[in-house]
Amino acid sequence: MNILLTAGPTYEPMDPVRFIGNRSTGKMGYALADAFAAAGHTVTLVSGPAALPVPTHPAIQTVRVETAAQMYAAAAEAAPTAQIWVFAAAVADYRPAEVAPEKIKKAGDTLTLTLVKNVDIAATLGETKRAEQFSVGFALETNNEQAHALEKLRRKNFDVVVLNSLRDAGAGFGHDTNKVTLLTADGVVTTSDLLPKSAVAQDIVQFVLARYAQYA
């Protein structure tokens, strides 16, 4: 099958030097790309500016982007021919309304930025999802984790949502390990142990492929 997979952060420029970003490393998304490829599938990996080597597996095509708008354009191009979509990227919700053409100079004690909302990649593509396509999203929550993750599942037309909690030591951004909870619209809840991200990726891929097979 063809897999669309987004990974890493997005950077939203303020000026030629500075940007608004987040702490995502892309490690989980890249591990998922490797796991899908190892399972025999073709992967389009749309990657934000992660400091990771480009995957070498011949079944993985990597598309490098920087901003949310660029990631949306690349994902929208790949989505129609992909059977499974996996939205593992940490996309910036907002971007500066204006990008200064030159470096913003220090002046005064405060700096006010006007931010505008970015396109919601998963939700926008979710409106176009066909019955035979399968969508997987990620949620990083700090409180009421499962309730917020399930709300995201419904709002973005996901079939599975992968929940990370900042309450779990050793999980989430910046770690080589992760612990996730997989949630489905029909009430299935599966929680992994704290494992290397490569092992968690294999578990997620097996779960997603098994769920997809029920609907295919």
The other form holds:
Number of protein chains: 2
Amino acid sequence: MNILLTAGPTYEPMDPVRFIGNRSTGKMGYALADAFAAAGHTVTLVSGPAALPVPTHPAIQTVRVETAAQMYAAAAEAAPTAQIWVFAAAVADYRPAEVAPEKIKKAGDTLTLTLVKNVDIAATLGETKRAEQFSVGFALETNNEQAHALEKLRRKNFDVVVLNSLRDAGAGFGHDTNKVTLLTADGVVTTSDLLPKSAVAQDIVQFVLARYAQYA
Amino acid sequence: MNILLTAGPTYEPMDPVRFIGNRSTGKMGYALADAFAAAGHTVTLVSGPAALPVPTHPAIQTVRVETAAQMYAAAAEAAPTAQIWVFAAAVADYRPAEVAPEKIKKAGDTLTLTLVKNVDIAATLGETKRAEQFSVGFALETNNEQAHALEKLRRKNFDVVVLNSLRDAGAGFGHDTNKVTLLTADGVVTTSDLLPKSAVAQDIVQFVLARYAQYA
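Write the structure block of the form predicted together with a further copy of the same chain for the protein whose form predicted alone appears above.
Next comes the full complex, and the chain you just saw is listed first.
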């Protein structure tokens, strides 16, 4: 099968040197790309600016992007021919309304930055999802975790949502280990142990492939 | 001698996952630390979140920080006992006025972010500089380069300012090579060739040590 996988952060420029970023390292997404490729599938990995080496598995094609708009364009190109979509990137919800062409000089004591909403990649592609396609999203929540994750699943037309919690020590952004909870629209809830991201990725891939075989 | 050297970007958090960053990699600052150590000096390297390995030279003590406020605290501690200060970090001029304790949820079509000025590390320490101390700053300008750099030298009480230009292909943020112009208060101007950052660092260190011997 063809897998579309987004990974890493996006950087939204304010000027030639400054940007709004986030703490995603891309490790979980890159581990998922490796796990899908190891399971015999072809992966289009659309990656934001992660400080990770480009995967070497011949079944993984990596497309490097920087902003949410660029990530959307690359994902939209790959989505129609992919059976499974996995949105593991931490896409910026907002970007600066204007990108200054020259470095912003320090002036007043305060600076007001107006941000505008980025395209919601998963939700927008979710509207085009065909019956035989399957969409997997990630949620990173700091409060009301499962309720927020299920709301996200419905809003973005996901079949499975992978909930990362910032509350578990050793899990999530910047760590080499992770602990996730998998939720489905029909109420299945599975929580992984705290394991290396490569092992968690294999568990997620097995769960997704089994659900895909059953429902898509 | 003791050298205080700041390097890398700073990250200014908006919430537990988002931050305002900049494109400094820390390569130039780390190369300067190596060059000062190789010349027989002791370096306190105060580094923002750079994706570089911690220097292994035993004469380099690395202090890792994230925000401008943390960088100021670490630099202020090392400054009184250092003969030469080198401010190679790309410190954020502004930080979000408030850091949200939970991840900011996507809500309206626009988001207004109020930023407040960070402490100016070089200028604030510059006010405490004694006659026998020597301060070196960096300037990254996209227009009126030498005029802006000299204005910065005066305002921050630098003895030498190193001007990076974004206009030179292959120089500055993210590149392994650099081309800089060295300016002094008394009008000396020297421009390096486009060279690996390690070679440019050696040139800067030789220039600074010679000027220090002459004037501090």
